[in-house]
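A lone chain, given as structure tokens: the form predicted on its own.
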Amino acid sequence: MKLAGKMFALIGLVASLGGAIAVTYFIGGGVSAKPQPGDLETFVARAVRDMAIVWHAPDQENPLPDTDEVLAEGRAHFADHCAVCHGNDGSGDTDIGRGLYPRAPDMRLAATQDLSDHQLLYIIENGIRLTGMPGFGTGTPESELASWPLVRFIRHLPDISESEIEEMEALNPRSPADVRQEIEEERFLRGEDVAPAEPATPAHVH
């Protein structure tokens, strides 16, 4: 019972002093979003991600062939959902993906390429906490079947060719403003009267 208790009470000893730490940490930095963690910090989270994936999700290889239709369809699913923040061509180089703490990674480097593909598929389906990403998934195996195309076109990004690249902008979300000025500029191209452009809205300043 004594051996018991001292190790009950080492143990609230750690936690104690990791809360500590880690309460004086976000205090002394704060916690806006621009800095961006450092090597320790970005260390303990990988080592943390990885392990609670590993607990939770079953290791398994890609059920879909390399195929080109295969492909096809993540491109057009990454054009679609993921771009936006971490880029067509993987980069993570877009207004959101540079705001996000820690910022969106580059996809076509190690840190994400020396995932395995149920790593990939995990963050694709649950999101990771604390980071910007989101979980996609329903849970279902209809899911994780539509995502296994995403894992074999996140494998391609180091590879991804401008013609790709180009495909893609035109999967890419427009904003109404956006479809509004097409429409008017197709108007425009078949001779009809086009209505004047409305003045922006002055962005507020601080």
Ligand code: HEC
Contents of the next structure:
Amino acid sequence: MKLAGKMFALIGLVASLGGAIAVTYFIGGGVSAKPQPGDLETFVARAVRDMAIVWHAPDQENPLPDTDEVLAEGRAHFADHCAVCHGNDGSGDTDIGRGLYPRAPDMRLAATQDLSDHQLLYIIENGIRLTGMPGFGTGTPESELASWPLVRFIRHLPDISESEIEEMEALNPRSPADVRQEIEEERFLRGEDVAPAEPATPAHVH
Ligand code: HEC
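Could you switch over to the form predicted in complex with the named molecule, since the one displayed so far is the form predicted on its own?
After this comes the whole thing, all chains and molecules, with the earlier chain placed first.
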């Protein structure tokens, strides 16, 4: 066989082997998002992901000053856009965060805190392909500027206080039905002639 023929045969063999492994992986493990990714899978996925991000994200520190105002801006933004998956405390311990594959990580831990400022920014702006992490950026300097306070807030997560979490709870997105129910409860408590409304849909208990 000529060299080119041998090369094609080898490529074909490697491709079929890869395909067989992928088919076994999905058929054997199913496509359920429920199981926790294994240690090896997490290690390989994170290593590849981090290499790709380092490649694309130039080294740059947070250009914003380390002030209470910047932190407060990041905290409010996080409560509104991120907490649904990551939790106000960054633990990832939410209905959605726990159900994703891979899970929303506990961002208070070293694996996240060891990422550089610009790696964090890159992830927020671009998201992470094949995971539940959306890209929020528009590719403009304005969008980056709006995301830097989030980087500051993520750095602060290991020291977040109870009162900050309470403040965030008031900013977490609520459905119109929740808001209506709250207003009616307040009117009921003020003695106005209205019974507290039942939730529009039965509570989803897990
Ligand atoms: C729909 C769910 C969802 C939302 C909303 C979301 N994330 Fe994520 N995020 C994820 C998941 C899942 C991962 C884990 C991806 C992985 O393992 O590679 C992640 C990973 C990250 C990471 C990387 C941390 C690490 O150690 O891997 C950062 C930083 C991050 N998110 C920030 C944010 C910020 C800031 C927001 C809001 C602007 C946000 N995320 C909104 C699901 C979400």
